[in-house]
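As a starting point, one isolated chain is supplied in structure tokens, in the form predicted on its own.
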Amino acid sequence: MNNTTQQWVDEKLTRALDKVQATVPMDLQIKGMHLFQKARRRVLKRPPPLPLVETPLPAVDSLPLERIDVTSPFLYRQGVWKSYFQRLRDEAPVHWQGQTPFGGVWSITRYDDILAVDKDHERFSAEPFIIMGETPDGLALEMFIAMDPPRHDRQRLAVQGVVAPKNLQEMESLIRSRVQEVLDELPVGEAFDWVPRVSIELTARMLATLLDFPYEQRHKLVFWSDLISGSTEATGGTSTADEIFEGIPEMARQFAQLWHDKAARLAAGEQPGFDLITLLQSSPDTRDLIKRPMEFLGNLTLLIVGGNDTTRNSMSGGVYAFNKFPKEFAKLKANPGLIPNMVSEVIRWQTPLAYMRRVATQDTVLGGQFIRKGDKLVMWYASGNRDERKFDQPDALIIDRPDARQHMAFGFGVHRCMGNRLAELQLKILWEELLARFEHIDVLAEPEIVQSNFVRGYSKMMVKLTRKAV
């Protein structure tokens, strides 16, 4: 098919989508856009994207400079990522990999660089993505902390007051009685998967509390997290574009229904409550925004992975840390003071998400380096994390090292995380409550890592409790 009979396809069915995106139900949009992209690829006789096969990652040292590929999803899961980018932290800092699975890509690991790129909006754009791949064709989702201002302060001053320190105040009791509930559950002297049973529990209570969602329905935010977060396209992760249009749907559809009846509410003369969606439906700059189907969806789509993977994977970084470093948890238990500090910590150790993407909005010169205006930028938060030129032994974990506030896994300027102190007390509660209960957490196994190159995440792992001591 020539580019001329191409065109005519694309602007025929996309001239068609248009006129019903104004009344047809959201879910409705989402499955009618899924039949479009399968009509598509097959008149234009394009195949679905093929599922990244895993293969051993040979050793940094074996390979060429021009050949190293920080992209792969495999690289966390083999346990190579500290090799590779040592090396170019050392030899290449922003390093240029144009054959990845994910198109060219500029590699920006030291510390320093990665600030300066993070704090300058305007040479570096955070528009469209901060996923390194592209979203499935058709489900571009929208989603402020991919946009830049004055857009991006708008929408997120939509919602903001949802961690304001006095709404923290009034959530620390409630999110302690649950993290009780949860941990006095938990078998003692038995082995089991601590992930689903502590951290995807913890986390979906969370969720929904912010959410207002239904609470005996809370374990939907986590799996829509992961279906969306895992896109094969986007992080090299395991969802399919198919599976990722069969799951959205029933997504689009509670999220509108919970919109429409706190609307309704309001409108009744219910009092405004603090939850995400009320306060969506406060602001002026969103209060419409279930009329926008990709921009509603992406900033829920947002909140949900921003509240998940990051509270979540380091509620099992910290037990696997401890493992690995035992000296450490024995020196928690005999001074509890340090718990705060020990939660950045933890959060820097382990960067539950890798990376931020930019895109250069003009042509630049970064660490002797030219890059040109359009070219993707990928800033190693992971990387920069283990950085020796900031941090002294970065590989070890240190509960009380005096600077482990200053990690960037929650990223600088405009786009700094949100639910960074949210996130940080739940940690904290976490740690306050597994101490006055138990006196070892052992790791009983490697635990399992998910596929991804975004996500610094565990998919298992088996652990065993002992008591403390009366």
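Keep in mind that this is a model prediction, so the values were computed, not measured. Numbering follows the first chain given and starts at 1. Only the largest set of C-alpha atoms that superpose within 1.5 Å between the two forms is called the rigid core. Compared with the form predicted in complex with its partner chain:
Once the cores line up, the CA of Ala267 ends up 2 angstroms or more apart between these two forms.
Annotation for Gln281: C-alpha shift of 2 angstroms or more between these two forms, rigid core superposed.
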Given for the second form:
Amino acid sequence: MNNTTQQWVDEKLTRALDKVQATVPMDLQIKGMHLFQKARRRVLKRPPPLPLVETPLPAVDSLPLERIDVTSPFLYRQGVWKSYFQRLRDEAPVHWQGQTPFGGVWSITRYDDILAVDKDHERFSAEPFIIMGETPDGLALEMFIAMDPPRHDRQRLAVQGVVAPKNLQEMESLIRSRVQEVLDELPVGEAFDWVPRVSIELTARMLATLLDFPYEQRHKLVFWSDLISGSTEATGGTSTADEIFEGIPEMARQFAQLWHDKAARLAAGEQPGFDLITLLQSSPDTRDLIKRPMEFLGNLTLLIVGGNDTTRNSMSGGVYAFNKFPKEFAKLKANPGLIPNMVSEVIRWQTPLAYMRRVATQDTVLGGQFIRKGDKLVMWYASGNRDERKFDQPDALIIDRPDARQHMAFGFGVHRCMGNRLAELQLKILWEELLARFEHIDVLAEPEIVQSNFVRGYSKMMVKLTRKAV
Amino acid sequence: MAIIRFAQHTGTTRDVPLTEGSNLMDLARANAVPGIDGDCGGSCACGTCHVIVDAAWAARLAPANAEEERMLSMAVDRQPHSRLACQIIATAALDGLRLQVPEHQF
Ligand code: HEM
Ligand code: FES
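Switch from the form predicted on its own to the form predicted in complex with its partner chain and give that structure.
After this comes the whole thing, all chains and molecules, with the earlier chain placed first.
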């Protein structure tokens, strides 16, 4: 099928879609989008992407440079990521691989090069996506993480107040009491899975707090977020486009409802809260955001997706890291004042999001390599955070590392993580409350690692707690 | 001795020795001034070295360039004389410069 036909099909279908955009409720729009994509695939005879099948990855030493592909969603799970990235950092820090399941990509693997690309939004655009592949066709949620200035700035400034330090002070005691509840209910002296009981549960509570989402339904936030970030086409994960399009209309419906309920409660004289919806409704720029559905949905989705896997996996990652580096845990218990620096170090060590993607806006040169306009670049934070040119003994967890805060897990430049203070606060509270209760948190078996080239996380981790002697 | 004075929101101040050629974020960090994180190591890429320059001094500094301006525009408590400390290089002429450290960095 040639390009012109494809364009013609797209134009016809898009025009039909535009007509309904202005009038139809959000959830129905997304359902419509799904039918649109199915129709498009049928007309263009394009097969849906296949789920990826795991096979053992070769040892990196056995490969010539031009055959190294770091985009596999199994790289991290199979434990070979360190050797792959080390080889690239040493021998080809700006490395082209033309044949990946996600198209051709430049991998940027050294700390300084990543920083240079992340800072330079004029040469390296975050549009249209920041994940390696494409999001399922037509799921065009407008998220400012994948927009360039000035559009990015306007949208970010409208919402960032909700996670700004001043607002967090207001939420801290609520977050803490919700952490305490979870920890007080944990079984002591017996095996249980840390991931759902602690990491997922606490993250769900935090997100529900942030959005003032119905508390009993908080697990839906996690479900939607997992669905979206697990897209096969986007990150090599396990959710298919059909599953995503089936789940998202419900999310759209509930978010719209959340907006209208809040407006009604505020109108009825309820005290304004510190949540995102209140914030949006009380600012002149965003009071009518609901009338820009894709932007409204995009912003809410970005917040739950951005805050979900990341915080969750830092919570699991910290426990795992302390089991690998038990002396560091002893150091922490002896000196809880190290908690803030330890939190940064755990985030560096884990690097919950492996990368962000950019597209070159012009022909350019980076690290001696000629990069063409339109080429995709992947900034591998996971590698930059283990760059021996930047960090001493980069693979070791060292909780009093003086430059721990200089990790790049939050990115740099205009897109630097908006939720970074919230993430730090949530982790700080967790560790303060853990130290107050438990002497040991033993990991009983190697954790299970999720399938993704983007999220570096744990799906299962069996642990056993020992109570602190009083 | 030439100094730079960092004032905290609590009212306390700390004078740090001025080393010509260093940027003010590095000086603050080397002297453990609270509230200056400097997460990007002075690359103008994180915004965690935000300070507010005393009005009387503001005009005597070289103005912020476009890159600094953009990072500052994302700061939550931006003031008219907000600057990124890492983008100001210490010179003898800055002896006695007073900087307010905001209550929060973001
Ligand atoms: C340890 C936890 C977290 C990590 C490692 C993390 C990581 C990141 C990274 C790497 C970026 C992109 C930076 C860049 O392109 O330079 C980002 C952006 C973002 N994050 Fe986070 N994040 C975390 C927690 C959170 C939380 C808790 C929230 C919200 C509740 C959040 C919301 C966002 C948003 C909205 C953006 C887009 C910012 C922009 O484009 O201006 N993140 N995060
Ligand atoms: S230290 Fe990062 S902007 Fe100044």
